[in-house]
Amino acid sequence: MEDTISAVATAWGEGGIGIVRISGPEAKDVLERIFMPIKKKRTKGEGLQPDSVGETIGSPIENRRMTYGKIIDPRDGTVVDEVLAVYMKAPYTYTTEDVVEINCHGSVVSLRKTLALTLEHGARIAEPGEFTKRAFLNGRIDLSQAEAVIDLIRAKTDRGFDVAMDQMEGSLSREIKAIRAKLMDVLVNITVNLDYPDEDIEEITYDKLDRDLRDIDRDIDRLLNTAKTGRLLREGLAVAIIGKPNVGKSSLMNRFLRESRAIVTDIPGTTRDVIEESMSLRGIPVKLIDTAGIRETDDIIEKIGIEKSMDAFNRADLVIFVLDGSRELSEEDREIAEHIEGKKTLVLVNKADLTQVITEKQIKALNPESHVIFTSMESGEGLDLVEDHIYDMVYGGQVKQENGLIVTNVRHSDLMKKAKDEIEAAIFMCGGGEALDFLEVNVRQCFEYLGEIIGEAVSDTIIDEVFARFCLGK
C-alpha cells in the first residue's frame, strides 16, 4: 500500500458540496500540485472601493487545518473550483495514512475535473471500499467493524443505523473475541495435556472440559438467536398484503404509508399489479407489497396481475391475509388460505364497524396456525395490534429494541453456525471419551471460523469479496 488512492467520496449528483478524498504517502504532494491556498485581505488601489476585498497567496497547508483556495490546472492555470481542502496526517486519520479532503462545490462537473487531476498529479483511483479496506488492512479496524461500515451506509431505518453503528464500534467484535479467548484456554490446555503428560501439571477431565466447551456453545448460540432479527434489521421485512378483490387491502397499504399511495374504490379489480413501497414500523425496515385481488377472471391484465401477486407471496416473510369481515367466506377465500398454507400469515378481519359474519373460529379452521385481528380501515380500528404483531415477529420476544448486540451479516451467521457444528461435535466426542487429539481438532477449526468474522483468520478472497461490496471513496 505504498501508492496513493483518490476518489469522490460522496453521493454523485447536484448537492450543496461533494468531497474528494485522498489517502497513501503522497496524499499532501498530490493537493499542493493542484491546490492554491489563497488569504483574502482588504486593499485600496486603483479601481478599487475603500473596502473591496484582494487576494494573495495563503499560508502553506497546515496538519487538520481547514484552508481556503482554488483547485488550479497547473498546465494552463486555469480555475476549475474554489474550495476548502484539509489535510490530515498520519496515523490518525481514517486509513492510518495522509489523508486529504476536498471540499467541492457539489456539482458533477467540478469533481470530475478535481478528481481527474489528483489522478493526473501522482494518485490513482480506488477500487470499492479501499479507503475502508486500508483502514482494516492497517489495524484501525477488524473486519466485522469494516463490513458494519457498508451497513451504516445502506441504513433504513435508526434501529438498523444503531445496531450498525454498534458493530462498528466493535461489540460483535469484543463478543467475538471473548468466546475465542475461551476456546484458546481450551486448546491450550488440551495441548499441554497432549504434549506433557509426565509434567507437573494438573490434568485436564473430560467433566471440566465438558463444561466449558457447554459454556462456549452457549455464547455462540446466544450470538445466533438474534441472526435472524438482525437480517430483517438489515434487508426489511417483506410484507405481502393479499385477498380477494375489495376485501381493504389497498386501504390497509395507504393506511400504513399515510398517504394515498393505492387507489381505492368500490369496484373489484381496481389494482391491477402489484405495488411495493418502503416505510419504516418502530425501527423496523418494512417493504409492503400490495397484490392484486385474486379471483378467476377472464381479463388478459388482471390475470398478469394476479400471477404477481401470487409470486409476491411466496417471496414475502409475512402475509397479511385480508378479509371481508361482512360476508360469509367464500370459496376464493378458501382457495387463498389453501395457497399460503405454511407460510407465516396474519389474518385480518376487515371491516369491523359493519356487522360481522366470520368468526375467528371459521378462519382457524382454515388456517390453523394464522393470527387473527379484526380491523377497520375506515376508523383505523386494530392497526396498533398489526404493528405489534410486526414488532413481535422481528424480535421473537427474545432481543429488546433498546439494547443487546444483534448479529446482522449473513457472512458472520453462517460462520457462527460453521463453528457451533464443531464445538457440538467436541462435546459429543467429550461425552464418549474419545481421544483429546480429536476433540483438539473440532475445537481449533471452530476457533479458526470465529476468527474468520473478524478477519483473524481469512484469506485475501474473501477480504476482496467483503470490499468489493462497498461504494467507491468509502
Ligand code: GDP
The other form holds:
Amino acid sequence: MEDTISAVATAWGEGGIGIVRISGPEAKDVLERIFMPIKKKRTKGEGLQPDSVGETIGSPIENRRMTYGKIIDPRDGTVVDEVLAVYMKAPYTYTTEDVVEINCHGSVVSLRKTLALTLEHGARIAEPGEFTKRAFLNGRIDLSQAEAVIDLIRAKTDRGFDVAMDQMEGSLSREIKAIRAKLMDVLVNITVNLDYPDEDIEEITYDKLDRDLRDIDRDIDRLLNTAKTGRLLREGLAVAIIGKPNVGKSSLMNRFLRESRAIVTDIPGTTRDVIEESMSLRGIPVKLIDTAGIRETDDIIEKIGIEKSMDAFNRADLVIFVLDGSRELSEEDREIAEHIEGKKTLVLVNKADLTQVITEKQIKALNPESHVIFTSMESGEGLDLVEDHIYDMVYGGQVKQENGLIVTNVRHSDLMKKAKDEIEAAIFMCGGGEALDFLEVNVRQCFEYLGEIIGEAVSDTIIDEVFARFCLGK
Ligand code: GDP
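Mind giving me the form predicted together with this ligand, seeing as the form predicted alone was just shown?
Time for the whole complex; same chain goes first.
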C-alpha cells in the first residue's frame, strides 16, 4: 500500500492562490484533521442596519465539491488560512489515488504552514515528480506521456506546448505501439518457423521478412526525422549575430525583439562580450546571441578569440553575418567570413535603403555556402525573409507535418536510433540469408528498445532518472 504524499503544487512566490496537493489513501483523513468546513450564515439587516454574517461549522467534505473553510492547527486552534478545499476520490484522479487540493492564499507563509500541517498529520513530503510518477506506476499514463508533462510545464512557446500536449495525450505512444505490433508479428512468424518446423504452417520467406523489416525501418525513420525539429522546439534555435562595428547588428537585434510577440525571458549574458536574448519567432524559441563586445575593438578576431564568444559561436545553430551593403567589403569582413566557414550561415546585406555597392556575387565568392538576404533595419525590408529562413531551417521542409507528431525527447530519439541499428542489422542478415535465430535476436532487441520509450520493461534507475527532472509538487 502506498503512503500519502503532500507538496505545494504551485510556484513559490506571491500569487492569487497557491495549492497544497495531497495524494494517497489517507488524503481525506489528513484534510479532515486540519480543515474546518464553514458555512456562512447571512441575516438580513433591517432599515439602516447592515447584513450580519455569522459562521457555523459546515457540512462534511464531499467527493469533488469545493468546500470553503479554514485550515486550523489542531494543537492550539490557531487559524492558518482561509481556503477552498476539494477531495477527489480514487480512481479518476491525476494519480489514480485519493487526491486533495487545498487552495490557500498564494503566500509563501500560508503555503509553508499548511504544508507543514499536512506533514504532521499523516502525509510525507513528495519527491520531485512523485505525483506524476504515481500516475505512471498506477498505469494511468505511460512513461512517454509522463515525460510530456515535464515538457508541458516547461514549454516556452505555443508550438512547444502543442507538441507536448499531443504527446501527453498519447500520440507518440500510439505510434510506438503500432511499430511494436509489427515487430511482434515478425517475431511470432520467426518463432513459429523455428519451433514448429514440422507443422503445416506457411514457411517464412526471406523476401517477405525483408519487406516487413524495411517497412518497420521506414516507420522508425519517419519518427527519427522529426527529432531534429523536436530538439530545436525544446531547446530553442541558437542564433549568433556577427559582423564588424556599425553594420546594424544591434538594430537587427532590436527589430527582432520588438517584433516578436512574446519575449520569453531575458537571460543576461554571462560576460560583457556576449548578450543573449530569447524570443519567440512564429512559435519557435530563438536564442539570439549578440557579440556586443566585438564592436569595441578593432581587432575582431582577437576579440572573437575570447573563450566565451567562441563558446557562443560553437553553440550556435545558425550564424547571421551582417554586412553594410552601402560600403565596399573590407578586410574585417573577409576575416569574419573566414572565421565562420563551415557554420550554417545567413548573410544579411544590410542598409538596403542606401545605395548598394555589394553584390550577391561578391558574397558568394566570400562564403559560397551561405544564404544571402538584402535587408534594411531602417525600413524593415527583408526581415520577413529572415524569419522565413529560420522557420524553414527548424522545420527542414517538414512544414506539412506541422500538426503531426514530433519527437522532442532525447531519451526517446536515442532509443529510436538504437532500435534502428538493430532493425538494420536484421535487414543486413536477412539479405545474407542468415539463420532465423540470429536475426531474431536483433528484432527482439529492437522491440525492447522501443518498449523502453513507453516504459515497458524499463529499469527503476531509468524511471528515477526521468522523474528526477520534475519540479516539486508535480
Ligand atoms: P552594430 O554596431 O553592428 O550593432 O550597428 P548598429 O545597429 O548600432 O547600427 C549602426 C548605425 O547604422 C546606426 O546609426 C543605425 O541607425 C544605422 N543602421 C543600421 N541599420 C541600418 C539600415 O538598414 N539602413 C540605414 N540607413 N542605417 C542603418
